[in-house]
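Presented below, as structure tokens, is a lone chain in the form predicted alone.
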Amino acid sequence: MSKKMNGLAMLGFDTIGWIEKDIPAIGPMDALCKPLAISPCTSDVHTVWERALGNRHNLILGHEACAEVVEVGSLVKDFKPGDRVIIPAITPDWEAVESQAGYSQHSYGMLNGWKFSNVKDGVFADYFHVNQADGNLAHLPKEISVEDAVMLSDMIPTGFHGANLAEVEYGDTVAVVGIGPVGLMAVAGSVLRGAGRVFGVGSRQICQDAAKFYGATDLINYRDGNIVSQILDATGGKPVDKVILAGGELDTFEQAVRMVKPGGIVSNINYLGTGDFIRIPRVEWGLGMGHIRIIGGLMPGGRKNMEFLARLMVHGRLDVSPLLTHRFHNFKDADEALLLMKDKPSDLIKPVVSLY
């Protein structure tokens, strides 16, 4: 094999392009791998184009992917060469004491579990590196082809974390706001978990018609006006129980606070990529005694997760087919794909580009 791979790369703020590296190298507990099907996230948009996460000079881009095990460290023990395997984008250390007290997303810091194209390179490589492969590879199903697979790399599980995150109890009215690849997941988590009602606001008919899909019950467009107006006219003035944020911009928590009940959650899972501070209403968070608990936080990762989310494609619970709307079957089309991320066009959701 050779020493040399290709992938493609954030060269500075902007700017993308493709870049020859080192193979990377393993330790005793982790895995080599190579991908068999990767997807751009907006994650990656906001990293390049937004400057999120400050600059990063030659970091191979991309956090979704499944895979083919090509190497594993002496010490693994359930993973082989030519395993088929999902891909979790968030890859925690397990043996830091922010796992052990629940919070695996950040072992030894904020958001530290999010390694590929965050604070190592990524995945949309000829080969990556998995640290931990027992605890952060899950075996793929034969059931579930390697482009469904993609979405449990990352929509499918912040998505769900979202409806998690907010606690949805049988019969909730819930507002998820924001209906792309992620909000989508949120509605069918939200659904899973019982919720009664569904808000869907967003805008685009292709991720509306997805939102029935899955469950919306109401489509609030907010193109035509303020959604919390449109909200509580739709329920007769009664504030919703939850809100899920999976889009929006830094005032829409403002928005949130204002239709979700005393006692409610707003559960956040949008990567706010611009601004400095997020505005809370006073009297609607009740002077700050409301009991109203805004929470945000990254998905879990790990093999665990993966292997109860894969469950649900395997037996018939979900189905991610309404989520790939554009398809590339060559490595070198990745950067179109994530192109298309950046863009939006009205007929996109999720790209996927596979590779086998």
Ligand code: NDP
Contents of the next structure:
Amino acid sequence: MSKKMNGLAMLGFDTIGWIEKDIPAIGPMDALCKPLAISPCTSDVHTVWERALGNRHNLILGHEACAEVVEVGSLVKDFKPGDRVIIPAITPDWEAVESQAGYSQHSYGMLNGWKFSNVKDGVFADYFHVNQADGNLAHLPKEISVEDAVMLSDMIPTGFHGANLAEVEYGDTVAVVGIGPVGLMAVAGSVLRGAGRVFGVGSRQICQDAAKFYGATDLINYRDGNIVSQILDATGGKPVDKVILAGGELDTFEQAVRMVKPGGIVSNINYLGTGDFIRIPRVEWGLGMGHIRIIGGLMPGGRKNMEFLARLMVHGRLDVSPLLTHRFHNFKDADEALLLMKDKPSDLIKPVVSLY
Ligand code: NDP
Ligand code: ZN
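Alternate state requested, the form predicted in complex with the ligand (shown: the form predicted alone):
Whole complex next, starting from this chain.
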């Protein structure tokens, strides 16, 4: 095998391109994988075009993939070359104290479970390295296509994490602000947890149609005016139980606090790529005493989460096909797919590149 590979990298701020790098070496607990399908994420857009992580010069992008195992380390127990696997975007260090405390996303430091396209090369390459293969890979069930499986890397676990952080209960009224692929999965997760009424906030028709498909009962277009008054008008002035933030800018926090009930939860899964401070309205926050919780989280990675979420697809409880609006079949189209994700044309929800 040649020791070199190609990958789609951030060359500098606002610039992407293909570069050649060494194929990564693996340790005894790790795996080397080659992608079967990949998808660009809005987070890659934050990284390259919003400069959210600083200049990651020549860092290979991408953290959403389904893959085949090429090589495993000597201590790997459950995976072997040739296995088809689901790759979580977040691949924690499972021995870390933070992981043992339930926050594997932050193993050895804030957001450090996020390794692909952040602190090491990502998955938009001929090959990529997976740390702690037994803890971070999951076998791909034969019922799930490689394209659908890519949605298990990030979109499903992130959206569902939003619903989990919001602690959605039977009958809850939930406002999901942002109905791109992440928000759509937050709608789906909220519905599966038993939400009674779900507002989906977004402007593009294709996303509104998909939100309906996933169970949104009410659709709000933020371009039609203040979303707080639109939602409160629809509820007869009654605040919502939960808000999930999956799009928009920093002012969505202020809006969320203005529309949520005392004791409600504002759950943020949006990646805040720009700005410095978040404003919380003092009076609507109950003068600091309203028991309104504001929480934000990186999706949980690892094997168990992938296996459990995959069951929803295997048994027909979750269909991701409405998300996949643009399909490419040549690895070299990854850059075109990423540019689509940046430009968000009206007919786009999520592009996927499958390599067969
Ligand atoms: P998209 O850009 O596809 O979707 C964003 C949504 O927000 C769209 O529905 C858009 O509406 C809507 N929106 C835009 N502006 C406003 C506004 N002012 N008020 C209300 N809604 C608005 O993003 P994704 O779904 O791909 O990702 C969402 C976020 O999640 C990103 O920031 C991404 O980086 C982050 N993310 C976080 C992860 C985590 O672990 N927490 C993991 C993965 C992603 P429209 O386009 O219709 O006008
Ligand atoms: Zn992502």
